[in-house]
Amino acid sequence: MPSSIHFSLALVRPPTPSVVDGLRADEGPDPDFAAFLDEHVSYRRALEAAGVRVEEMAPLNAFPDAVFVEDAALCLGSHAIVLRPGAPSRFGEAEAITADLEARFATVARVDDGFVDGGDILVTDREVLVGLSARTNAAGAKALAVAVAPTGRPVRVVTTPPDVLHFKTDCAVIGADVIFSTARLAASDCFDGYDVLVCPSGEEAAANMIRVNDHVLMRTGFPKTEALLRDSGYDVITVRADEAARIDGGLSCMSLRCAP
């Protein structure tokens, strides 16, 4: 089965001016479009520094959250899956990404029932974890399992903690059998059998990080988390993502990392 941490390609979609209207769970200031664009460029450079080729898909101003491409698709080796994001304003993103996937992957499947956001899908070397949330329901998880079946990876459904938007808001794969997790998610025992590195208290927003080849990309502004990772032997690249965070976005959701 394809590795969950080694990739050759990352697909991204630049933010557009409509990003200021992106979805968010809490009240707060809108993202600054110019600053978001600058951060996105830095994000792309970090991916390249980690050893992947970055390809840009066309911007979609009609969909404010389209910069978060991971919610609309899942890539597993040469197999891609078009997902069904759970927010009504994002329904059209799946259709928009289909042609991009068909041009790059040997096979493309679709989730045609329920709802499932990529932010609720954690791929490890042994399985695919799907966290039920406000954006992902049981019907979507069941349909995803059917779409994933050709890859041979089993799908396991877990529950995202209350008040957490996405499963991967609170966790990340940082090694073949190593999960970085917040304490509240680790306490649910959903990672039994894995080595778990627990996020320092007060820095839970750092948990949405990504392992890309020999590097871990994490947000700037979380010194205890950065020190923990470095002390644990990880090569860390820090990336500013403050504007994405204003609309509940993080590092994992701004790219589709794959090895088609």
The other form holds:
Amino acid sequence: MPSSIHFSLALVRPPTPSVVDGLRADEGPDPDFAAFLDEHVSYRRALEAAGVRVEEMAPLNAFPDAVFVEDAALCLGSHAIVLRPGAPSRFGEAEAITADLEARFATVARVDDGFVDGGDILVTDREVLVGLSARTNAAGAKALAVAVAPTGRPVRVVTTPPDVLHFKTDCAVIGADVIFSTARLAASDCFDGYDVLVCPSGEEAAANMIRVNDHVLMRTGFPKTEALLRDSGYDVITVRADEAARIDGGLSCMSLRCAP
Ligand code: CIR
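Please give the corresponding structure for the form predicted in complex with citrulline, as opposed to the form predicted alone shown earlier.
Up next: the whole complex, starting with the chain shown before.
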């Protein structure tokens, strides 16, 4: 099975001025567009430093959250899957990404029922976990399993903690068999059988990190988490993502990491 931590390509979509209207759970302030653009450039550089080629897809001003490309698709080796994002304002992102995937992947499948956001899908070396959430429902998880089947990876349905946007808001794969997880998610036992590194209390907003080849990319500003990772032997790259965080985005959602 393809590795869940080795990638050659990352697809990104630059933010557009409409990003100030991005969805958010709280009534917090809008992101600043210019600062978001700067952070996006830094994010791309970090991905390149980790050894992937970054390819830019067309900006989509009609969809304020389109910068969060992870929610519209899943890439498993040479097989790509167009998802069905669960927020009404994001439905059209699936159609918009289809041609980008068809141009790059040997096969492109579609989730054809229910709803699934990519932020609820965690790919490990042995399985694909899909977390039910306010954005991902049982019908979508079932349709995802059908779309994943050609890759031979089993799909396991798990549960996102209450009031947490996405399953991966709270966890990340950081090694072939190692998961970084908040304590609240790890308490659900969904990672039994994996090595789990638990997020320091108070730094839960750092849990949405990404392992890319030999590096772990994490948000700037979480010293306990950074120290824990470095002390555990990980090669850490910190990236500022404060503007994305204003609209509930993190590091995983701004790229589709793949090895087509
Ligand atoms: C949303 O609510 O859909 C966006 N504002 C944030 C999406 C973050 N996506 C992710 O973590 N995969």
